[in-house]
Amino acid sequence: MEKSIQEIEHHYDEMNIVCERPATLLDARMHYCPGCGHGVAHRIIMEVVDELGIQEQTVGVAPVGCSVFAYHYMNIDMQEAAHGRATAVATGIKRCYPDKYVFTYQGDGDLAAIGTAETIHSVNRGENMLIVFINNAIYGMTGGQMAPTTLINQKTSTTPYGRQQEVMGNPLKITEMLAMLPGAFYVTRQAVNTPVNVRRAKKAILNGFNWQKLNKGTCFVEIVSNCPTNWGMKPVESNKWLEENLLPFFPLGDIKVPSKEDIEHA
């Protein structure tokens, strides 16, 4: 049974559930590397779906990349998309089934590289969906190549001496770019590297799902994450590197938020 935004807000203020596998997260061993943030992101998305009571009304779209196997873990309707085309596929699903809760789950190489056009135009049109963007500043599945979000001087398999601005350009702050578009309703950047940040990221996901009821535009949640394997670090080291390097360049927090008038009648 779906709950109102006010009921859910009260629940999250209380945070009654401390640790429990949501029913919508399948009891399957995840393939992600030890310490990877994808598993945490999966969990909080499914916690929100479970707690909102919208399992039967939710459709997720996962394209190529580390996110491609999300349908092995999320016990909801899922649709695979070609690399970079998740928001285009999600647009079609949402327009055919406007009462469904539709979200995409995409990495930086997907959303901010091959899928830049689809992403920008979907948000500019204000498609009524949630886009979850996992930013670990590298290509994870295909060998650790430089991504659009790779930092200056960061080493990858295609930038062994570090990314050079004069050759490869600057890292792309796709979230700030999308916040400027009129179709963007809610835009935020969060992380899952600490318990506090996990809680904030979960609240952002909650907003993204809940505010689809308003039909006022696209909700976009960036989650800054780590990639221990392709960064060549142990999990603890990768979280420290994330805090010291990624977060100063990709600061956490809300970038575009709806007004109280927009949501008070939800």
The other form holds:
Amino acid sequence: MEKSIQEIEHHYDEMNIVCERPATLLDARMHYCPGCGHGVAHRIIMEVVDELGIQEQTVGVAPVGCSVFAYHYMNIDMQEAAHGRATAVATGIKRCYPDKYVFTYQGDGDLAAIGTAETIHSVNRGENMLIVFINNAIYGMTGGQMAPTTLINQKTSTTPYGRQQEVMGNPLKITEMLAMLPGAFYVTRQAVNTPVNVRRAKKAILNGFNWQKLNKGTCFVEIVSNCPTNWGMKPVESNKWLEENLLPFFPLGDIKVPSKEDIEHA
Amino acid sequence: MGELRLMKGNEAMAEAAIRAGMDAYFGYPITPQSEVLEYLTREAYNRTQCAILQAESEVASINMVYGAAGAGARVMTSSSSPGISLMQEGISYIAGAELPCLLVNINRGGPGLGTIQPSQGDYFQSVKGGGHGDYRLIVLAPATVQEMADFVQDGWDLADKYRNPVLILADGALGQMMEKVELREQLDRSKRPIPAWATTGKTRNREHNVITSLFIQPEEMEQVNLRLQEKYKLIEQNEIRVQEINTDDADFIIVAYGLSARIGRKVMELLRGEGHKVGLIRPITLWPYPSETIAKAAEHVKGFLSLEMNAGQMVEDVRLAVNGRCPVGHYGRMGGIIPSPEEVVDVIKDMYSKINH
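Structure of the form predicted in complex with the partner chain, given the form predicted on its own:
Expanding to the full complex; the earlier chain stays at the top.
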């Protein structure tokens, strides 16, 4: 039997619960490493789906990367895409169901290396979807290789002496690139390394879902995250390293925001 | 009788797709099949409000097909050889996730960029698994513009029945040639039930639906594979299609599909005119393959010729079916050349003289 809101509220009062797993997040133990940002990013997305009451209208697309099993945790209909193709898969879904809320969840290798073409063209077409881009400047699942967003001099398992610009090129600011496209409706860069940043990231995701209803283009939320395991750091250290190294190169904040006129009907 | 029209093979397929209640088409232009996308962008949305999208690549197209099929749509893509090569990763994922959809390859000459002229050089790729892993496509090989049209709806029905991708393998000549075609009635898109497994949004009364081809535990992955193999076995039992002409009294049989089968038929007529008892076996499904039909014929004929527009691909399946009981020759032209009936007649006469020695 489902509980009424009154019953749930009463239950909350009794238990003095101040924070709870949203109903849209499955009761499963996540496979992510301790301190990894994926868990927080999953949670805030699912909180938004829960709070907007759109679980029945939402379809998510998981990438290839550490978050390949996002559908083990997100209690919504989901599809697992081939590496880099999440926005193409999402396009297929959204074009058939324009009224659904469709989002992709992709890492830096998936979205900004192997999937660059799909990413750019989906945004260029202004597909009415939300793209959540988790950038931790490294390949997690395959064991810590260089990502397109790996910083110059950053050590990875395939840049053991640090990323050298002459050999490996430059870290790709794909978010800024995408913001140049007319199809991009809302482009922002957030992080999940501090409580205040988590709240800001959640607000961005809320915008990303809400504004799909406007049918005015793609919403793109980059989340700068960490990888304690492959960075070879403790979780707290990794968040400090993120602050001191990633954020100066990938500054947080909105890059393209809709005008007030654009969103007045939201 | 349905509406009769004179149409190109590519356009007949596109028209048939609209009439079969297609929900979505994703594709990328490539000669000699671009008319499919052109026809659909011109006609389809206005008539049935389905989704038609020119993607940025064949890689994107096939993954859009994956997304739409996973959401329960009746979806299709078409391309020609190099484009189909680009799609192989996606096709493997579609087969792994067991998504019904329709794929079309209007085969042109290869390898590489090759030529835009007709070829049957993609037989191996189509029936032996062009992508990675143990999977099968149901492969339909039309020989006429009528079949190009008919196999669209038939293909989708098979795809839905088995949750398996279906490939129509034709060639550039069939795509470009015009013939009379009888079109089927328009089906109502809204009347086709959306499958229960589709990702259309999790409702309260069911668990969330997940479309995936990832089963990371080997025990689970093996079970998935065993289930797929069971399905393939069932398809082999139920869905073989083959046409036999003059095989009853034949002492020699031409095996050919698609355009080659039409040449083969002419060859058969020419040789029959000279008193040779030649028959024709035309596989319509290239997978599942009509091995038994060929094996049965091998009991009473002196030889076979596999006639193909390639260097000898299907001949391997003919030889497997014949299993050494009589000689199996191959004749093929490559690079976009269509063999003439006369040159094939000479090849078969030569085989006859060797067999009779």
